[in-house]
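Have a look below at one chain only, the form predicted on its own, in structure tokens format.
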Amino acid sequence: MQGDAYPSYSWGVNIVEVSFDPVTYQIKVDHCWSTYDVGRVVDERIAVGQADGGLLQGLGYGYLEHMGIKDGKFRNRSLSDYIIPTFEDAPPMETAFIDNPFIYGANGAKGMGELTLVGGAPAIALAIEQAIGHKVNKIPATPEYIMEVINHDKH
């Protein structure tokens, strides 16, 4: 129980632009912008792949991936009834890195693993809020949930 387990922190910001279909309540992710401070990027191609893949996973968590549980058992039994983002769901993404070398990191690098995932869901929830003009209080913000939110606020 000695030492500093977390000598540095990585930071990131995600911006998501969505379109909303008021007939089907479907959300389409139009574009994403991300910036990360992960120290010094050692291999930019790999870092962009990690960043964009993590963001897409976070987006899916925020508006597609509904896991049903009943009586303590998962209702989703396969990928046919547990929807994850595919290539067709991947929006254009612009990803940038801030070169901020960490003195104690290998070649100045800091970690970036989970960082690229955690911002996607809140970013898309806020984008959906702005698009529909109603508060989004849970994820995933599925079309069914969005319909409930909009129709509840009408009454």
Second form
Amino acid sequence: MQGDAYPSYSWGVNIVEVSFDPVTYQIKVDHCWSTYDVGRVVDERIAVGQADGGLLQGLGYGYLEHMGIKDGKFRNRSLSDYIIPTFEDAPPMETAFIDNPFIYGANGAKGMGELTLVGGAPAIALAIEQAIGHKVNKIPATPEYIMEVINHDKH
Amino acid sequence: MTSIKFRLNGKDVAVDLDPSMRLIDVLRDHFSLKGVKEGCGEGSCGACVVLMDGYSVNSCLLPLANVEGHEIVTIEGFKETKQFDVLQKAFAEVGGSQCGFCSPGMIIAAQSLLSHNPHPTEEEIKAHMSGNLCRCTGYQAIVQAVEIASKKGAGLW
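May I ask for the structure of the form predicted in complex with its partner chain now, the form predicted on its own having been displayed?
Now the complete complex, all chains and molecules, led by this one.
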């Protein structure tokens, strides 16, 4: 069988602003801005929903959602110890689409669902890096990890 | 076994079941009210919330015995109301639902909020609804939906 497995790429940019609490080492996401080129947007209401939801999953991946594995088994067994973002963690999100119809796509469309998840984690990791003034080399950048990084660099 | 009596979606009901059963199992398996969703089964996600005397409660954490004499409303009962109509249209207008699994719980939580605070601020909405998790929407559209419902349904709550 022959064919093009990846006929099109979609593109996006995510900007994330965070605050850092030097006492508790907690991160608060203040605001996010995103722009995507997904060809022609077929249904903007659903597309914005996918964009918001994907970005928040990406943010969670970057600073909250720690999945531990020990002896080949997951250590998180429930939503009480695998923390995903709640209403209180969700920042205001502003999203814009670049209208750039893709000639080989149905009605000019390209894929968009997964794309919106990709940028959130690196964007928040870099924002945290800037906020704390130390390199973040691992995600999720949990308060425990941030405390380690800051205290390690001190010595 | 003594039967347990309560009001369910506007009707008096009596059930002869183990009083330690979780309310969610009674609602889903005994009354076939499948709009009550089980997400985590331990009170973390809010997918299973129902109204108990007008307040949202996690039906996965509530033993059947505790509802004796109380009024329970599930999404199936709530959908017959004008308030539901306003909330449903608001959720549809802004896309407050993506996969939809959390939606019955979100609508019930929104009803619980608006019936006690008809014009909540954004912070109040977020604080009240924070027991309900959503993986798809990013929450922003749900907050907007509740704000729209609060405006368009002014006087209903």
